[in-house]
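Let's start with one chain on its own, the form predicted alone, as structure tokens.
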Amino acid sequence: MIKIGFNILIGGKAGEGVDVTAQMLAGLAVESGWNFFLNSELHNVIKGYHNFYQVNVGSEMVLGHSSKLDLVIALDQETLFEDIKRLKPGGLVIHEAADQLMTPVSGIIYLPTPLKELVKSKGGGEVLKNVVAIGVAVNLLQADLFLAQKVVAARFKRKGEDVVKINLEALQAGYEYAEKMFFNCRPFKLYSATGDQKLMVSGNTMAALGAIKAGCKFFSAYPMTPSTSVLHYLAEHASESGMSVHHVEDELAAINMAIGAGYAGARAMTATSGGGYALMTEAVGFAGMAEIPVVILEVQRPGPSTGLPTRTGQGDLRQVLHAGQGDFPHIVLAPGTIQEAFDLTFEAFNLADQYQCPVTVLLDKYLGESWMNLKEPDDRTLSIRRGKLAADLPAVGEYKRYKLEADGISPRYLPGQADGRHIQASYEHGEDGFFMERPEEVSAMNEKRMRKIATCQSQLPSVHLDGSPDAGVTLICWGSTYGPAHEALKILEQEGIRANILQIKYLNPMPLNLQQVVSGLKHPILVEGNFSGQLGGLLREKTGLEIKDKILDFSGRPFAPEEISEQVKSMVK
């Protein structure tokens, strides 16, 4: 039996190369012309605790993981005891021959392999047992050994020829052992396909690339899981991108430095998670009052307080929407795929400049730290919009930084331009930027700022249903729940249930046609990663839509398509 698509889990202790194993298997899939989606579940301990990575491989684009597994590579006992429970009947498990087995799970095929002994026979250290396991997997997958050797060699190239050589020998040892011992256990075939999506990226990486392509020239951040890899990527590519990247002392410095750079005319961004964003909220309000463009990438994890630092969740929507005291324009975007992490981060810089306000892009651990393969971004489709910079406007009389305008957007000079008055006020102010308290002017200035939201809303792309427009069930989601929901549609279709998706990418303001779309929904079901159904509450507030059926998960784990489809089936009976 040959399967078109399969799911592989690699489990082991932190420090055993679990991540490297997953990445090399994903690389093999890409080299073979296939697609993959890679996600991880990690303990909040640097070394020694059980972690696992999952690689879903498919002939078509894969947007999420699956709760059902075809192959498990067990590098520790816990994987053998727990993770193999998710194997499908007939599923395979590669494990150390010396490991203790619990009562064997019925229907699972165990493939005991002397991983440590095979490494020892090649003169390598025990750490190489993961590469031996990859060799076994390559054989079981009937993949091209040459392509696997290419991936392994590229992975260890920086460590020198000797390291490459011993890893290739470990790969070969595993492959040959499987060829001899497991020749009748090959239900898969990773044949060579023609896929050309060769860029292997995470959501955080694509957000960072979106910032680079948007012309971001200043980035400041304090490391906070799961946003830290954005800082790492931008620091690594600072020279070639021409970006000034700063690892600063805390989140207050990060946001205020980015705002300062935005005031000076540079496109600027910071990145953090929920706890860091809490510290930034006063500065978010300052950017709104002073009308300074800045982009904030918020990669969510469960709270409150320190919460679950290495898990995922969508509990920060209300925090972000209401960050800072008082009312001020604040645009909030939520990518739903790794590609959209690029698209909407790029767009965030345009919106920040156009509307002279803070823009927050909401990711989460699942979307930010999962990987897939995509095509290289096409620069020809990208357009940078800087808004009402005074260099594009005729000089008429005295410059008023906060001039009352019908669209709410005042002309903006950059410091250093002749005839500009470069006042940025945290207090309420008049058109000239100086502090004032006269009630009629205070009201006029507030109304001017808030008109930006209406202007922005009138220019947003319309929301639409993903899938059949006359489906009986609509899954409503935002952010990372979109991928699993999209995969769930395929399962539901096989079960005879026609469903579609309403994905909300623009959370503030919301698209103008949203009211019209939701009014026609037959059976809306909310899919959201928090306790209170925050998007559901927001939709009720903005559109009057009352969603009775909800699929909520606040365990710190991502949704699986099978979980969504099972709950939908129970709701439509």
Given for the second form:
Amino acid sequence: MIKIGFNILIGGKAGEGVDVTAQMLAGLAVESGWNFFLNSELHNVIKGYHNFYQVNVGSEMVLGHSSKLDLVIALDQETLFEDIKRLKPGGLVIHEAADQLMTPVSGIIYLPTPLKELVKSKGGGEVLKNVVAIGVAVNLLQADLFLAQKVVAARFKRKGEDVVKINLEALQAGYEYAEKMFFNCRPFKLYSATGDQKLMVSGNTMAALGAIKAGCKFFSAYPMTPSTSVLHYLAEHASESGMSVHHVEDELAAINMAIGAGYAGARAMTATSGGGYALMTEAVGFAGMAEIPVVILEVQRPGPSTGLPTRTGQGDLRQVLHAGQGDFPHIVLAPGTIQEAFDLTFEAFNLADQYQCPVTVLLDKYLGESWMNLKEPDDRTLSIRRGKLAADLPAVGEYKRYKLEADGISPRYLPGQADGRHIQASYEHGEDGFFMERPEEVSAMNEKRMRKIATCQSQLPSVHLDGSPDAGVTLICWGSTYGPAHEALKILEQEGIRANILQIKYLNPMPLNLQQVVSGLKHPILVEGNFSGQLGGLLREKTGLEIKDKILDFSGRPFAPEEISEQVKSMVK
Amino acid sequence: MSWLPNDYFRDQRKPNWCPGCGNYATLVALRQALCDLQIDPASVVIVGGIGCGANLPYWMDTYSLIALHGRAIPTAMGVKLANPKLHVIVVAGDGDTYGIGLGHFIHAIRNDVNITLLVGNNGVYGLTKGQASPTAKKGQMTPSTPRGLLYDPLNPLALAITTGCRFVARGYAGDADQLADLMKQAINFDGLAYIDILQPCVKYNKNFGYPYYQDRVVDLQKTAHPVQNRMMALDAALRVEEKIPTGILFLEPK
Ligand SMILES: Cc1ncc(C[n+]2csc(CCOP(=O)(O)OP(=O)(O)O)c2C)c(N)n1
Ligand SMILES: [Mg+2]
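Next up, can you give the form predicted in complex with the partner chain of this protein, since the form predicted alone came first?
Shown next: the complete complex, the earlier chain at its head.
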């Protein structure tokens, strides 16, 4: 089958329904059996500033956005001045007929539409102009109008019949206007296909679903963009999932409550962004020291300090890896796709229970707040591992909470269980949990804790190169950068450059075979969303690999595949 | 099975508090209260913060968790919310609760989670060698306030009452029987029950030792104090100089 795709941008002011427009077009793609990847660029305000959403639609699965556009829906002037510059030659722009054009961009096709007038003629308010624009787009895309009506009706169902009716009329008006006026420009065909990935989800939603499926029963958090949608999702679904969800007074409470719940035996999680994580770090060490399972989602925004709340970046790797004073076991995972946000969050709970330690899952705004369509998670493939629970194991002698086990993992009793009364503490302790300062025993207890990391490492899945194993170039990345890098491979291939990807999902500990994989690389290129090349430094520390060529972006924006491929080309020559 | 006071006590080790420390009374009273109520020690979680008094869980043969300085309250809330069958008791100092962790104190009261909150109020940071705590008196000379503390103390009981706490009491380390009785009521209370415990620090706060309190404490339950009257409770909480009211200041059943 030939791969077909097109990339739509919807631009407008915050509060103009730009997000709803994008969601509906994405919904139309899914209803038609296609796939999409939706990302947004927003200002950190509630109303007024220019925002845009991009919907990259494809007959095959799409893992990232693209900087080259096929169709623009301009709901404000700025879209018409700025964003249309990224249209490909022959690209189309739907815009308000009354809006003034600057010097027209040559090679693109303007489709002036009296959006406001058309809504007025149907008796609707100006807010509906985006739905008229959708009607125009549905026509240009040669999509099934019936499916579009279904999507629009579903979207407004909650607001009552009248609202649905007026929206459907607005859709129809746009559709008919395009039918009459733009019949000679229809380069796309969103035909009915058989794709069955019908679940529309963001990375944050998938992380939340991963937690629900993992049996997480306790969640406490303090709102912080771009992690907040996890709190919203879990709060909304709390009664079905049976999760105790708490919006608490600050991040200190959030993590310490989750640790308390984890101690009591519930699977527990908190979520935040970089600033909140900074406040949590003392408690990350507490969980490490007292050996209490807890999962932390860190959805990065660009820093430092308050940084750019609504933008994306990967600058928190080092903060997370080094969170907390002293050495203690701390497992750090980084999903690269929206599907992996589910998989690795689910897995994080298993690892936290097995190794009785904090596990941080690193996402970022681009991964957490972008949307795509996936299959419903298949419960049959998921297995829950609760680790060494003393009540399920044969008793051997006197119970010691911090018994010096060879694999570092001491069986734990949960409070309430008859035979297991014990001490757990943030102070250094002996095997019985009592405070203890004898040098040999302090060393032994440190070694015991850190053995858990070695045990964990020996059980991690191996890393492998994604793409042809003998390619001349390897893009090294972690987290959300995987998506654009993956799309860049396709572009590079068309240009005759064979590249593959080394994606590191387990950042601490790192898989045992990593050393061997990196030693065979011909031309490694680091692709990372921060200033200092944090993963690059880490790889050098762990494997000795010195990466010369680096593609770093710290502009607060995600990599576009085209940017990566361009830079790779210049490095390969 | 019936439980004896020693069943709650990890007696192979002796507490490391100074001789005469007010914390001994808290320890003995807590043991007595749990025994009187015949609560299975395996169903008890005692969460300590960090400080001299907050070490108390080490000497109780229950489930004992020493959390972070200032964070005993949220940690305990997580325990209780995850397993409501447990009896969850927080033991923390005045630095822990009214200083670094004050936000949690207020929000836990708003949440009204069913835990027992025992705060050792000795006016100093004992474990870090005697600096002024948020309840230290104005003018008090300590290593961190060598020319005298410049401002007035926090009034934690008044704060608790005005924040909506439904069980507000004051105990005194010189009266372990009263303290045990207050603890029993607090543990049985359905909601957050808070006891501030006046507790002389014999090492770092010698001006406010047993002789100071002995003549001033007045057991409200031996007076006509109406415990369900919030304004009277506030009035009692604000009386801190000549006579210091102890016992239950305010109680509002569900
Ligand atoms: C985050 C943090 N800051 C400071 C300390 C040092 N510290 C330990 S105990 C303490 C004060 C204890 O005072 P209080 O809570 O009144 O308990 P007391 O010793 O008087 O019983 C301080 C400041 C710490 N352990 N953690
Ligand atoms: Mg104190």
